[in-house]
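A lone chain, given as C-alpha coordinates: the form predicted on its own.
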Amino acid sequence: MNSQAFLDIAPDVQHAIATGRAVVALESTIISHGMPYPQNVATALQVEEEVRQHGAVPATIAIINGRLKAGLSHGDIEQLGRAGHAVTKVSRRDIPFIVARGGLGATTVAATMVIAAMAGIRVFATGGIGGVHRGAQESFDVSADLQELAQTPVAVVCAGAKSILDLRLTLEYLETHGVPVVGYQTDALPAFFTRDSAFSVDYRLDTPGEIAAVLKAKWAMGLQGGMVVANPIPAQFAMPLAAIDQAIEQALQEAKQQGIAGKASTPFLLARVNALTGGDSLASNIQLVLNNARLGAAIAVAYQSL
(Lines of atoms letter the chains of each structure in order from A and count residues from 1; the text may use other names and numbers.)
(Lines give C-alpha, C1' and ligand atoms only; values in the text may rest on other atoms or scores of the structure.)
(Ligands and ions follow the chains in the order given, each with its own letter.)
Protein backbone atom coordinates (compact mmCIF):
# COMPACT_ATOMS: atom_id res chain seq x y z
CA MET A 1 0.00 0.00 0.00
CA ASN A 2 1.16 3.54 -0.73
CA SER A 3 2.37 5.43 2.35
CA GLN A 4 0.36 8.42 1.10
CA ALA A 5 -2.81 6.55 2.11
CA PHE A 6 -1.90 7.24 5.76
CA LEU A 7 -0.88 10.88 5.23
CA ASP A 8 -2.94 14.08 5.31
CA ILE A 9 -1.18 17.16 3.93
CA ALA A 10 -2.80 20.47 4.94
CA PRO A 11 -4.22 22.42 1.96
CA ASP A 12 -1.75 25.33 2.26
CA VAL A 13 1.19 22.92 2.51
CA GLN A 14 -0.11 20.85 -0.43
CA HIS A 15 -0.50 24.01 -2.53
CA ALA A 16 3.02 25.17 -1.65
CA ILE A 17 4.53 21.80 -2.61
CA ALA A 18 2.55 21.68 -5.86
CA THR A 19 3.59 25.20 -6.87
CA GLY A 20 7.26 24.89 -5.87
CA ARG A 21 7.09 27.15 -2.84
CA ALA A 22 9.34 26.66 0.18
CA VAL A 23 8.01 24.53 3.05
CA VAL A 24 9.57 24.00 6.49
CA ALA A 25 8.63 21.01 8.65
CA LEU A 26 8.26 21.57 12.42
CA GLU A 27 8.06 18.90 15.12
CA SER A 28 5.34 18.48 17.74
CA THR A 29 7.13 16.92 20.73
CA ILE A 30 8.12 20.46 21.67
CA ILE A 31 4.38 21.22 22.01
CA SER A 32 3.38 18.25 24.16
CA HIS A 33 6.60 17.51 26.05
CA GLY A 34 8.75 20.63 25.66
CA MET A 35 7.01 23.24 27.79
CA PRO A 36 3.86 23.82 29.88
CA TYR A 37 0.41 24.85 28.57
CA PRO A 38 -0.49 27.48 27.36
CA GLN A 39 3.08 28.59 26.62
CA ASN A 40 3.57 25.52 24.40
CA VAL A 41 0.66 26.44 22.12
CA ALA A 42 1.65 30.12 21.95
CA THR A 43 5.24 29.15 21.07
CA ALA A 44 4.15 26.67 18.39
CA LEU A 45 2.01 29.32 16.70
CA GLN A 46 4.81 31.88 17.03
CA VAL A 47 7.30 29.50 15.36
CA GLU A 48 4.85 28.88 12.48
CA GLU A 49 4.44 32.64 12.05
CA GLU A 50 8.23 33.12 12.03
CA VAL A 51 8.47 30.65 9.10
CA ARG A 52 5.74 32.54 7.21
CA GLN A 53 7.39 35.92 7.84
CA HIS A 54 10.55 34.60 6.19
CA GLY A 55 8.94 33.40 2.98
CA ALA A 56 8.08 29.75 3.61
CA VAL A 57 5.01 27.71 4.58
CA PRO A 58 5.15 25.94 7.98
CA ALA A 59 4.15 22.27 8.22
CA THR A 60 3.94 21.22 11.86
CA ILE A 61 3.93 17.43 11.95
CA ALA A 62 2.08 15.05 14.29
CA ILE A 63 -0.25 12.05 14.36
CA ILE A 64 -3.86 13.07 14.95
CA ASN A 65 -6.52 10.36 15.39
CA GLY A 66 -4.22 7.84 13.70
CA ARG A 67 -3.51 10.04 10.67
CA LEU A 68 -0.04 11.27 9.77
CA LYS A 69 -0.33 15.04 9.47
CA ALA A 70 1.93 17.43 7.58
CA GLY A 71 0.44 20.76 8.63
CA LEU A 72 -1.78 21.17 11.70
CA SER A 73 -4.84 23.30 12.41
CA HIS A 74 -4.92 25.61 15.45
CA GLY A 75 -7.30 23.07 16.98
CA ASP A 76 -4.77 20.26 16.49
CA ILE A 77 -2.01 22.33 18.15
CA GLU A 78 -4.35 23.24 21.02
CA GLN A 79 -5.21 19.55 21.50
CA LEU A 80 -1.53 18.55 21.68
CA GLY A 81 -0.74 21.42 24.02
CA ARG A 82 -3.57 20.74 26.46
CA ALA A 83 -2.95 16.98 26.55
CA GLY A 84 0.77 17.52 27.24
CA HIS A 85 2.58 14.45 28.56
CA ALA A 86 -0.54 12.31 28.03
CA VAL A 87 0.29 12.45 24.29
CA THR A 88 2.51 9.58 23.11
CA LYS A 89 6.02 10.70 22.19
CA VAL A 90 6.51 9.08 18.78
CA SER A 91 9.77 8.03 17.14
CA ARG A 92 10.07 5.90 13.96
CA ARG A 93 9.34 2.61 15.79
CA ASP A 94 6.13 3.96 17.36
CA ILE A 95 4.43 5.28 14.20
CA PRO A 96 2.58 2.08 13.14
CA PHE A 97 1.23 1.47 16.66
CA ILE A 98 -0.22 4.98 17.04
CA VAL A 99 -1.65 4.85 13.51
CA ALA A 100 -3.20 1.38 14.01
CA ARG A 101 -4.97 2.39 17.20
CA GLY A 102 -6.12 5.76 15.88
CA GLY A 103 -4.12 7.57 18.54
CA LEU A 104 -2.59 10.96 19.19
CA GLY A 105 1.17 11.24 18.75
CA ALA A 106 3.73 14.03 19.06
CA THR A 107 6.64 13.46 16.70
CA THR A 108 10.31 13.53 17.70
CA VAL A 109 13.02 14.62 15.29
CA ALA A 110 13.18 11.10 13.81
CA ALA A 111 9.41 10.70 13.29
CA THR A 112 9.10 14.25 11.95
CA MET A 113 11.79 13.47 9.37
CA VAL A 114 9.96 10.29 8.30
CA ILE A 115 6.65 12.08 7.75
CA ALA A 116 8.28 15.17 6.18
CA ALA A 117 10.05 12.93 3.65
CA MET A 118 6.75 11.16 2.84
CA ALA A 119 5.21 14.58 2.14
CA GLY A 120 8.17 15.71 0.00
CA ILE A 121 9.45 18.31 2.51
CA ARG A 122 13.24 18.64 2.55
CA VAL A 123 13.93 21.16 5.33
CA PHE A 124 13.00 20.82 9.00
CA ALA A 125 13.63 23.29 11.84
CA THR A 126 13.71 22.20 15.48
CA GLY A 127 15.40 23.04 18.78
CA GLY A 128 18.16 20.46 19.11
CA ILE A 129 18.67 16.92 17.86
CA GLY A 130 18.94 13.87 20.09
CA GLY A 131 22.24 12.05 20.25
CA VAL A 132 24.43 9.68 22.20
CA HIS A 133 23.58 9.95 25.90
CA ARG A 134 26.25 10.31 28.54
CA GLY A 135 27.20 6.87 29.81
CA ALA A 136 26.08 5.21 26.55
CA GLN A 137 29.12 2.91 26.78
CA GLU A 138 27.09 1.00 29.40
CA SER A 139 23.49 1.91 28.55
CA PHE A 140 23.68 1.89 24.71
CA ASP A 141 21.26 4.86 24.90
CA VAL A 142 21.55 6.43 21.44
CA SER A 143 18.74 8.56 20.02
CA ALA A 144 16.94 7.23 16.95
CA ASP A 145 17.34 10.75 15.53
CA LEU A 146 20.92 9.92 14.51
CA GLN A 147 20.02 6.82 12.49
CA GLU A 148 17.18 8.77 10.85
CA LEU A 149 19.66 11.43 9.76
CA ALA A 150 21.73 8.65 8.17
CA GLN A 151 18.88 7.38 5.99
CA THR A 152 16.20 10.06 5.45
CA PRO A 153 16.75 12.96 3.00
CA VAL A 154 15.77 15.90 5.22
CA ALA A 155 18.04 18.72 6.41
CA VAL A 156 17.61 19.43 10.13
CA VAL A 157 18.24 23.00 11.27
CA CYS A 158 18.97 22.96 14.99
CA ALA A 159 21.04 24.63 17.72
CA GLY A 160 23.35 21.61 17.68
CA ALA A 161 22.76 18.62 19.91
CA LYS A 162 21.17 19.06 23.33
CA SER A 163 23.90 19.82 25.85
CA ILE A 164 22.65 17.07 28.18
CA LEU A 165 24.24 14.60 25.69
CA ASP A 166 27.75 13.30 25.02
CA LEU A 167 28.64 15.65 22.16
CA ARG A 168 31.91 13.92 21.21
CA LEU A 169 30.26 10.52 20.78
CA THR A 170 27.30 12.11 18.97
CA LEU A 171 29.67 13.62 16.38
CA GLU A 172 31.53 10.30 16.06
CA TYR A 173 28.26 8.45 15.40
CA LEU A 174 27.18 10.98 12.74
CA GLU A 175 30.58 10.75 11.03
CA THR A 176 30.44 6.95 10.95
CA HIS A 177 27.04 7.09 9.26
CA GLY A 178 28.04 9.75 6.73
CA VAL A 179 25.93 12.58 8.11
CA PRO A 180 27.58 15.98 7.56
CA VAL A 181 27.43 18.51 10.40
CA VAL A 182 27.46 22.05 9.00
CA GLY A 183 28.05 25.10 11.17
CA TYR A 184 26.05 28.13 10.04
CA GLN A 185 28.50 31.04 10.37
CA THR A 186 30.44 29.06 12.99
CA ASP A 187 33.41 26.68 13.15
CA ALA A 188 32.33 25.25 16.53
CA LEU A 189 29.45 22.91 17.27
CA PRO A 190 26.80 24.88 19.18
CA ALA A 191 25.64 23.14 22.37
CA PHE A 192 21.96 24.16 22.43
CA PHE A 193 21.91 26.74 25.26
CA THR A 194 25.46 27.93 24.49
CA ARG A 195 26.90 29.17 21.21
CA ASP A 196 29.83 26.79 21.08
CA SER A 197 31.42 23.71 22.58
CA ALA A 198 34.85 22.11 22.62
CA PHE A 199 34.06 20.43 19.28
CA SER A 200 34.33 21.52 15.64
CA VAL A 201 31.79 21.09 12.85
CA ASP A 202 32.68 19.29 9.60
CA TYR A 203 32.09 22.32 7.39
CA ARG A 204 31.32 25.98 7.94
CA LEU A 205 28.89 27.62 5.50
CA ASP A 206 27.93 31.28 5.84
CA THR A 207 24.79 31.69 3.71
CA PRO A 208 21.51 29.81 3.25
CA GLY A 209 22.31 29.63 -0.48
CA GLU A 210 25.55 27.73 0.13
CA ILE A 211 23.72 25.24 2.34
CA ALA A 212 20.96 24.80 -0.25
CA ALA A 213 23.54 24.18 -3.01
CA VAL A 214 25.19 21.39 -0.99
CA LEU A 215 21.80 19.78 -0.27
CA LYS A 216 20.95 19.91 -3.97
CA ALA A 217 24.27 18.29 -4.93
CA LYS A 218 24.01 15.61 -2.21
CA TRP A 219 20.52 14.44 -3.17
CA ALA A 220 21.03 14.88 -6.94
CA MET A 221 23.89 12.38 -6.68
CA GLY A 222 21.65 9.89 -4.91
CA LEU A 223 23.54 10.14 -1.62
CA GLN A 224 21.07 9.12 1.04
CA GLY A 225 20.44 10.71 4.40
CA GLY A 226 20.10 14.20 5.74
CA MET A 227 22.32 16.93 7.09
CA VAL A 228 22.68 18.65 10.45
CA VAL A 229 22.69 22.44 10.07
CA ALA A 230 23.97 23.71 13.42
CA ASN A 231 22.78 27.27 14.05
CA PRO A 232 24.06 28.90 17.26
CA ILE A 233 21.57 30.49 19.65
CA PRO A 234 21.64 34.31 19.26
CA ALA A 235 24.30 35.75 21.60
CA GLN A 236 21.85 37.82 23.66
CA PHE A 237 19.87 34.68 24.60
CA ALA A 238 22.79 32.31 25.21
CA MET A 239 23.31 31.04 28.75
CA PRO A 240 26.57 31.16 30.75
CA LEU A 241 28.40 27.87 30.19
CA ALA A 242 29.19 27.34 33.90
CA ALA A 243 25.54 27.81 34.96
CA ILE A 244 24.15 25.43 32.35
CA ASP A 245 26.86 22.80 33.02
CA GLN A 246 26.14 22.88 36.75
CA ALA A 247 22.37 22.49 36.17
CA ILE A 248 22.95 19.61 33.71
CA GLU A 249 25.25 17.76 36.11
CA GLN A 250 22.68 18.01 38.91
CA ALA A 251 19.82 16.93 36.60
CA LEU A 252 21.86 13.92 35.39
CA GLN A 253 22.50 12.85 38.99
CA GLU A 254 18.78 13.10 39.81
CA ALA A 255 17.83 11.09 36.71
CA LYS A 256 20.29 8.36 37.71
CA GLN A 257 18.98 8.26 41.30
CA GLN A 258 15.37 8.04 40.08
CA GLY A 259 16.13 5.39 37.43
CA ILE A 260 14.92 7.59 34.56
CA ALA A 261 16.18 6.41 31.17
CA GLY A 262 15.18 5.94 27.52
CA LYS A 263 12.75 8.37 25.92
CA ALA A 264 11.67 9.69 29.36
CA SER A 265 15.16 11.03 30.00
CA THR A 266 15.25 14.05 27.66
CA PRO A 267 11.95 15.64 28.84
CA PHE A 268 12.96 15.01 32.48
CA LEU A 269 16.43 16.52 32.05
CA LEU A 270 15.21 19.58 30.15
CA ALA A 271 12.48 20.20 32.74
CA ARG A 272 14.96 19.88 35.61
CA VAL A 273 17.51 22.15 33.91
CA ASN A 274 14.74 24.72 33.40
CA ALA A 275 13.77 24.53 37.09
CA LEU A 276 17.39 24.71 38.25
CA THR A 277 18.08 27.79 36.09
CA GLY A 278 14.99 29.58 37.35
CA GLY A 279 13.25 29.39 33.98
CA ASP A 280 16.12 30.96 32.06
CA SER A 281 16.71 27.82 29.97
CA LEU A 282 13.09 27.74 28.77
CA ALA A 283 13.32 31.36 27.61
CA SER A 284 16.54 30.51 25.76
CA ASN A 285 14.93 27.38 24.29
CA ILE A 286 12.09 29.43 22.77
CA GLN A 287 14.50 31.95 21.23
CA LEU A 288 16.73 29.31 19.67
CA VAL A 289 13.71 27.56 18.09
CA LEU A 290 12.57 30.87 16.58
CA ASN A 291 16.10 31.48 15.29
CA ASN A 292 16.15 28.01 13.68
CA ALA A 293 12.75 28.63 12.09
CA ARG A 294 14.12 31.78 10.43
CA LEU A 295 17.17 29.99 9.05
CA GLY A 296 15.10 26.96 8.02
CA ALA A 297 12.83 29.22 5.99
CA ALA A 298 15.80 30.94 4.32
CA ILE A 299 17.37 27.58 3.37
CA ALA A 300 14.05 26.23 2.06
CA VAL A 301 13.54 29.36 -0.07
CA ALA A 302 17.09 29.07 -1.44
CA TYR A 303 16.66 25.35 -2.12
CA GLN A 304 13.41 25.90 -4.06
CA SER A 305 15.08 28.57 -6.19
CA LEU A 306 17.77 26.17 -7.46
Contents of the next structure:
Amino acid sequence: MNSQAFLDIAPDVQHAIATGRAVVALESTIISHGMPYPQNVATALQVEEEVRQHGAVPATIAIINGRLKAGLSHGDIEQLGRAGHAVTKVSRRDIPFIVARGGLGATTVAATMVIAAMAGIRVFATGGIGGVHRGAQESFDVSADLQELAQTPVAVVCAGAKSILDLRLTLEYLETHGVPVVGYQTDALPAFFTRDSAFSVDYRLDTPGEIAAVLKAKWAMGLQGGMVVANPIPAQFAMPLAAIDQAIEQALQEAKQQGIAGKASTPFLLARVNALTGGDSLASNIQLVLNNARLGAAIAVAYQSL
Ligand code: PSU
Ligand code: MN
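Now that we've seen the form predicted on its own, could you pull up the form predicted together with pseudouridine-5'-monophosphate (PSU)?
Time for the whole complex; same chain goes first.
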Protein backbone atom coordinates (compact mmCIF):
# COMPACT_ATOMS: atom_id res chain seq x y z
CA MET A 1 0.00 0.00 0.00
CA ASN A 2 1.29 3.48 -0.76
CA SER A 3 0.11 6.98 0.09
CA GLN A 4 -2.18 7.01 -2.95
CA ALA A 5 -4.33 4.33 -1.27
CA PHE A 6 -5.47 6.95 1.24
CA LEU A 7 -5.97 9.77 -1.25
CA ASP A 8 -8.95 10.75 -3.42
CA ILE A 9 -8.13 13.22 -6.15
CA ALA A 10 -11.22 14.91 -7.62
CA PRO A 11 -11.76 14.08 -11.34
CA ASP A 12 -11.09 17.63 -12.61
CA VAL A 13 -7.90 17.84 -10.53
CA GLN A 14 -6.82 14.37 -11.69
CA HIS A 15 -7.44 15.34 -15.29
CA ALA A 16 -5.44 18.55 -14.93
CA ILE A 17 -2.49 16.71 -13.35
CA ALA A 18 -2.55 14.00 -16.02
CA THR A 19 -2.56 16.53 -18.86
CA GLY A 20 0.06 18.85 -17.38
CA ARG A 21 -2.34 21.68 -16.59
CA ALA A 22 -1.92 24.07 -13.68
CA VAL A 23 -3.38 23.14 -10.29
CA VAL A 24 -3.46 25.24 -7.11
CA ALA A 25 -3.94 23.63 -3.69
CA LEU A 26 -6.07 25.44 -1.09
CA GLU A 27 -6.29 24.70 2.65
CA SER A 28 -9.32 24.06 4.86
CA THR A 29 -8.32 25.26 8.35
CA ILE A 30 -8.80 28.75 6.99
CA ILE A 31 -12.43 27.71 6.33
CA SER A 32 -13.15 26.07 9.71
CA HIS A 33 -10.91 28.09 12.03
CA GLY A 34 -9.82 31.18 10.09
CA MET A 35 -13.09 32.92 9.29
CA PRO A 36 -16.67 32.98 10.62
CA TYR A 37 -19.61 31.21 8.98
CA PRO A 38 -21.06 31.88 6.44
CA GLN A 39 -18.34 34.16 5.00
CA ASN A 40 -15.86 31.27 5.27
CA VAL A 41 -17.88 29.12 2.87
CA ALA A 42 -18.61 31.96 0.45
CA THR A 43 -14.90 32.87 0.44
CA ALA A 44 -13.74 29.29 -0.11
CA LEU A 45 -15.99 28.98 -3.16
CA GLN A 46 -14.99 32.42 -4.46
CA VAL A 47 -11.30 31.55 -4.07
CA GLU A 48 -11.80 28.37 -6.12
CA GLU A 49 -13.53 30.42 -8.80
CA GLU A 50 -10.70 32.97 -8.80
CA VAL A 51 -8.18 30.17 -9.41
CA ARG A 52 -10.29 28.89 -12.34
CA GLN A 53 -10.63 32.39 -13.81
CA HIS A 54 -6.84 32.60 -13.87
CA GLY A 55 -6.24 29.41 -15.77
CA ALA A 56 -5.70 26.79 -13.07
CA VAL A 57 -7.76 24.09 -11.38
CA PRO A 58 -8.37 24.53 -7.63
CA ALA A 59 -7.84 21.59 -5.27
CA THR A 60 -9.14 22.38 -1.81
CA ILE A 61 -7.66 19.89 0.63
CA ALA A 62 -9.21 18.28 3.75
CA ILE A 63 -9.90 14.89 5.31
CA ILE A 64 -13.48 13.71 4.75
CA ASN A 65 -14.69 10.43 6.30
CA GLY A 66 -11.07 9.48 6.85
CA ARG A 67 -10.09 9.98 3.20
CA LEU A 68 -7.41 12.49 2.19
CA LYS A 69 -9.07 14.72 -0.40
CA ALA A 70 -7.52 16.89 -3.10
CA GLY A 71 -10.59 18.65 -4.46
CA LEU A 72 -13.76 19.05 -2.39
CA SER A 73 -17.46 19.17 -3.26
CA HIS A 74 -19.54 22.23 -2.33
CA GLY A 75 -21.17 19.99 0.29
CA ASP A 76 -17.78 19.21 1.85
CA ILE A 77 -16.91 22.92 2.01
CA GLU A 78 -20.29 23.76 3.52
CA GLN A 79 -19.82 21.05 6.16
CA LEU A 80 -16.34 22.32 7.14
CA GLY A 81 -17.51 25.93 7.27
CA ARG A 82 -20.69 25.29 9.19
CA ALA A 83 -18.99 23.10 11.82
CA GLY A 84 -16.22 25.68 12.33
CA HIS A 85 -14.12 25.13 15.43
CA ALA A 86 -15.88 21.78 16.05
CA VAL A 87 -13.89 20.32 13.14
CA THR A 88 -10.53 18.82 14.10
CA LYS A 89 -7.70 21.11 13.08
CA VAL A 90 -5.24 18.75 11.39
CA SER A 91 -1.52 19.40 11.18
CA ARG A 92 1.04 16.76 10.08
CA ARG A 93 0.93 14.85 13.38
CA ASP A 94 -2.88 14.56 13.38
CA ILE A 95 -3.32 13.03 9.90
CA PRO A 96 -3.12 9.30 10.78
CA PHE A 97 -5.54 9.65 13.72
CA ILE A 98 -8.29 11.26 11.66
CA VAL A 99 -7.73 8.76 8.85
CA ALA A 100 -7.85 5.76 11.22
CA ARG A 101 -11.08 6.90 12.83
CA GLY A 102 -12.70 7.83 9.51
CA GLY A 103 -13.13 11.40 10.70
CA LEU A 104 -13.46 14.93 9.40
CA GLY A 105 -10.39 17.16 9.45
CA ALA A 106 -9.51 20.66 8.36
CA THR A 107 -5.93 20.81 7.15
CA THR A 108 -3.46 23.51 8.19
CA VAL A 109 -0.74 24.79 5.89
CA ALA A 110 1.50 21.93 7.03
CA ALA A 111 -1.05 19.14 6.46
CA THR A 112 -2.23 20.71 3.20
CA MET A 113 1.37 20.68 1.95
CA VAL A 114 1.72 17.00 2.88
CA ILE A 115 -1.41 16.02 0.94
CA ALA A 116 -0.70 18.36 -1.98
CA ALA A 117 2.73 16.76 -2.37
CA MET A 118 1.17 13.26 -2.34
CA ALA A 119 -1.15 14.39 -5.14
CA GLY A 120 1.71 15.95 -7.13
CA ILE A 121 0.56 19.56 -6.65
CA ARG A 122 3.39 22.07 -6.30
CA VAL A 123 1.65 25.41 -5.73
CA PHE A 124 -0.62 26.27 -2.81
CA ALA A 125 -2.36 29.57 -2.04
CA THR A 126 -3.71 30.67 1.33
CA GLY A 127 -4.00 33.69 3.65
CA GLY A 128 -1.23 33.51 6.21
CA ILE A 129 1.20 30.86 7.42
CA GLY A 130 1.84 29.85 11.01
CA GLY A 131 5.19 30.84 12.50
CA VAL A 132 7.16 31.46 15.65
CA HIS A 133 4.83 32.91 18.27
CA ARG A 134 5.67 35.93 20.36
CA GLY A 135 7.18 34.66 23.60
CA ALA A 136 8.34 31.43 21.94
CA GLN A 137 11.55 31.69 23.98
CA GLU A 138 9.33 30.57 26.90
CA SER A 139 6.43 28.71 25.26
CA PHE A 140 8.37 26.89 22.51
CA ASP A 141 5.34 27.62 20.31
CA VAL A 142 6.63 27.27 16.75
CA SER A 143 4.11 26.26 14.08
CA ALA A 144 4.65 22.92 12.37
CA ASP A 145 4.10 24.86 9.13
CA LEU A 146 7.72 25.99 9.27
CA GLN A 147 9.18 22.48 9.50
CA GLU A 148 6.89 21.41 6.68
CA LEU A 149 8.23 24.19 4.50
CA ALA A 150 11.70 22.84 5.23
CA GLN A 151 10.93 19.34 3.98
CA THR A 152 7.98 19.25 1.55
CA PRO A 153 8.21 20.50 -2.05
CA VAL A 154 5.26 22.91 -2.25
CA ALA A 155 5.38 26.68 -2.75
CA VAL A 156 3.04 28.55 -0.38
CA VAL A 157 1.65 31.84 -1.63
CA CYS A 158 0.52 33.92 1.36
CA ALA A 159 0.22 37.51 2.53
CA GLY A 160 3.11 37.01 4.94
CA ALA A 161 2.27 36.24 8.55
CA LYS A 162 0.00 37.99 11.04
CA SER A 163 1.77 39.92 13.75
CA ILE A 164 0.19 37.62 16.36
CA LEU A 165 3.56 36.02 15.54
CA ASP A 166 7.10 37.20 16.06
CA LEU A 167 8.02 37.97 12.46
CA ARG A 168 11.70 38.39 13.18
CA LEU A 169 12.01 34.99 14.84
CA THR A 170 9.88 33.43 12.10
CA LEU A 171 12.33 34.67 9.47
CA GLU A 172 15.30 33.45 11.53
CA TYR A 173 13.75 30.00 11.85
CA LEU A 174 13.04 29.79 8.12
CA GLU A 175 16.61 30.85 7.36
CA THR A 176 18.03 28.17 9.66
CA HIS A 177 15.95 25.51 7.95
CA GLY A 178 16.79 26.61 4.44
CA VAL A 179 13.38 27.94 3.46
CA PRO A 180 13.52 30.83 1.00
CA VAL A 181 11.17 33.77 1.52
CA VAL A 182 10.37 35.56 -1.74
CA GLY A 183 8.67 38.95 -1.87
CA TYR A 184 6.38 39.34 -4.87
CA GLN A 185 7.00 42.84 -6.18
CA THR A 186 8.23 43.89 -2.74
CA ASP A 187 11.44 44.06 -0.71
CA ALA A 188 9.59 44.05 2.62
CA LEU A 189 7.99 41.09 4.35
CA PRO A 190 4.23 41.75 4.25
CA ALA A 191 2.43 41.36 7.59
CA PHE A 192 -0.94 40.06 6.38
CA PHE A 193 -3.19 43.11 7.00
CA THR A 194 -0.41 45.53 6.07
CA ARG A 195 1.76 45.62 2.95
CA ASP A 196 5.01 45.74 4.81
CA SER A 197 6.76 45.28 8.12
CA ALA A 198 10.10 46.19 9.63
CA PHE A 199 11.66 43.13 7.94
CA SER A 200 13.06 42.39 4.50
CA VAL A 201 12.58 39.32 2.36
CA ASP A 202 15.53 37.29 1.07
CA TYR A 203 14.68 37.77 -2.58
CA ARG A 204 12.37 40.05 -4.48
CA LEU A 205 10.89 38.65 -7.70
CA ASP A 206 8.54 40.70 -9.86
CA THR A 207 6.86 38.15 -12.15
CA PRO A 208 5.18 34.74 -11.76
CA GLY A 209 7.57 33.42 -14.43
CA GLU A 210 10.64 34.27 -12.35
CA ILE A 211 9.13 32.56 -9.32
CA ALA A 212 8.28 29.46 -11.37
CA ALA A 213 11.84 29.34 -12.73
CA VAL A 214 13.31 29.36 -9.22
CA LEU A 215 10.94 26.58 -8.12
CA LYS A 216 11.90 24.54 -11.15
CA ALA A 217 15.61 25.00 -10.48
CA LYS A 218 15.26 24.13 -6.80
CA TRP A 219 13.33 20.93 -7.34
CA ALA A 220 15.10 19.85 -10.54
CA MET A 221 18.38 19.71 -8.63
CA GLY A 222 16.76 17.74 -5.82
CA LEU A 223 16.78 20.36 -3.08
CA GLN A 224 14.12 19.43 -0.56
CA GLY A 225 11.46 21.69 0.88
CA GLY A 226 9.16 24.45 -0.25
CA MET A 227 9.19 28.19 -0.50
CA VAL A 228 7.26 31.09 0.98
CA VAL A 229 5.96 33.50 -1.66
CA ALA A 230 4.86 36.61 0.21
CA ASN A 231 2.30 38.66 -1.68
CA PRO A 232 1.29 41.98 -0.12
CA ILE A 233 -2.41 42.72 0.42
CA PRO A 234 -3.69 45.11 -2.30
CA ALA A 235 -3.19 48.70 -1.06
CA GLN A 236 -6.89 49.58 -1.11
CA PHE A 237 -7.65 46.76 1.36
CA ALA A 238 -4.71 47.25 3.75
CA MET A 239 -5.64 48.06 7.37
CA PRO A 240 -4.32 50.93 9.52
CA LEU A 241 -1.41 49.54 11.52
CA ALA A 242 -2.53 51.05 14.85
CA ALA A 243 -5.99 49.42 14.81
CA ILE A 244 -4.55 46.01 14.01
CA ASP A 245 -1.74 46.27 16.56
CA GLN A 246 -4.18 47.20 19.31
CA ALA A 247 -6.46 44.25 18.55
CA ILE A 248 -3.50 41.86 18.42
CA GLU A 249 -2.13 43.11 21.75
CA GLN A 250 -5.53 42.61 23.39
CA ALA A 251 -5.97 39.14 21.87
CA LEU A 252 -2.52 38.10 23.10
CA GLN A 253 -3.33 39.35 26.60
CA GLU A 254 -6.60 37.43 26.68
CA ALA A 255 -4.86 34.26 25.49
CA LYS A 256 -2.31 34.62 28.29
CA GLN A 257 -4.98 35.25 30.94
CA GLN A 258 -7.01 32.24 29.79
CA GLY A 259 -3.95 29.99 29.52
CA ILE A 260 -4.58 29.21 25.84
CA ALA A 261 -1.73 27.07 24.45
CA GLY A 262 -0.81 24.43 21.88
CA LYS A 263 -2.94 23.97 18.80
CA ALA A 264 -5.73 26.12 20.28
CA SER A 265 -3.51 29.20 20.32
CA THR A 266 -3.66 30.30 16.68
CA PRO A 267 -7.43 29.70 16.24
CA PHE A 268 -8.11 31.61 19.48
CA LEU A 269 -5.99 34.57 18.39
CA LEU A 270 -7.48 34.62 14.88
CA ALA A 271 -11.04 34.57 16.23
CA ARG A 272 -10.32 37.32 18.79
CA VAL A 273 -8.57 39.57 16.26
CA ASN A 274 -11.50 39.06 13.86
CA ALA A 275 -14.00 39.92 16.61
CA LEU A 276 -12.08 42.93 17.93
CA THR A 277 -11.55 44.51 14.52
CA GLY A 278 -15.05 43.72 13.25
CA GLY A 279 -16.04 43.47 9.63
CA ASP A 280 -13.14 45.57 8.35
CA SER A 281 -10.51 42.95 8.93
CA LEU A 282 -12.72 40.20 7.53
CA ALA A 283 -13.15 42.13 4.28
CA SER A 284 -9.39 42.64 4.09
CA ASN A 285 -8.77 38.98 4.88
CA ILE A 286 -11.07 37.86 2.06
CA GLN A 287 -9.44 40.20 -0.43
CA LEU A 288 -5.90 39.13 0.36
CA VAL A 289 -6.82 35.46 -0.04
CA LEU A 290 -8.34 36.20 -3.46
CA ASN A 291 -5.19 38.11 -4.36
CA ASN A 292 -3.07 35.10 -3.36
CA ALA A 293 -5.29 32.77 -5.38
CA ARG A 294 -4.65 34.89 -8.49
CA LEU A 295 -0.88 34.88 -7.97
CA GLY A 296 -0.89 31.17 -7.12
CA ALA A 297 -2.72 30.42 -10.37
CA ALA A 298 -0.29 32.56 -12.36
CA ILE A 299 2.73 30.81 -10.81
CA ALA A 300 1.20 27.37 -11.41
CA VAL A 301 0.49 28.25 -15.05
CA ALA A 302 4.05 29.56 -15.51
CA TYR A 303 5.49 26.46 -13.79
CA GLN A 304 3.62 24.09 -16.11
CA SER A 305 4.83 26.01 -19.18
CA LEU A 306 8.52 25.55 -18.28
N1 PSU B 1 -3.03 32.38 10.00
C2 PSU B 1 -4.09 33.04 9.46
N3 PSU B 1 -5.19 32.32 9.13
C4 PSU B 1 -5.27 30.97 9.31
C5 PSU B 1 -4.14 30.30 9.87
C6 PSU B 1 -3.05 31.04 10.21
O7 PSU B 1 -4.03 34.24 9.30
O8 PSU B 1 -6.31 30.38 8.99
C9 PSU B 1 -4.21 28.80 10.05
C10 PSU B 1 -3.49 28.07 8.92
O11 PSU B 1 -4.18 26.88 8.63
C12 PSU B 1 -2.14 27.73 9.51
C13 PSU B 1 -2.53 27.45 10.95
O14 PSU B 1 -1.49 26.65 8.92
O15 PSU B 1 -3.52 28.44 11.25
C16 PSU B 1 -1.35 27.52 11.90
O17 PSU B 1 -1.71 26.96 13.13
P18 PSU B 1 -0.54 26.66 14.19
O19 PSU B 1 0.02 28.01 14.57
O20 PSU B 1 -1.25 26.00 15.33
O21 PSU B 1 0.46 25.79 13.51
MN1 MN C 1 1.57 26.36 17.83
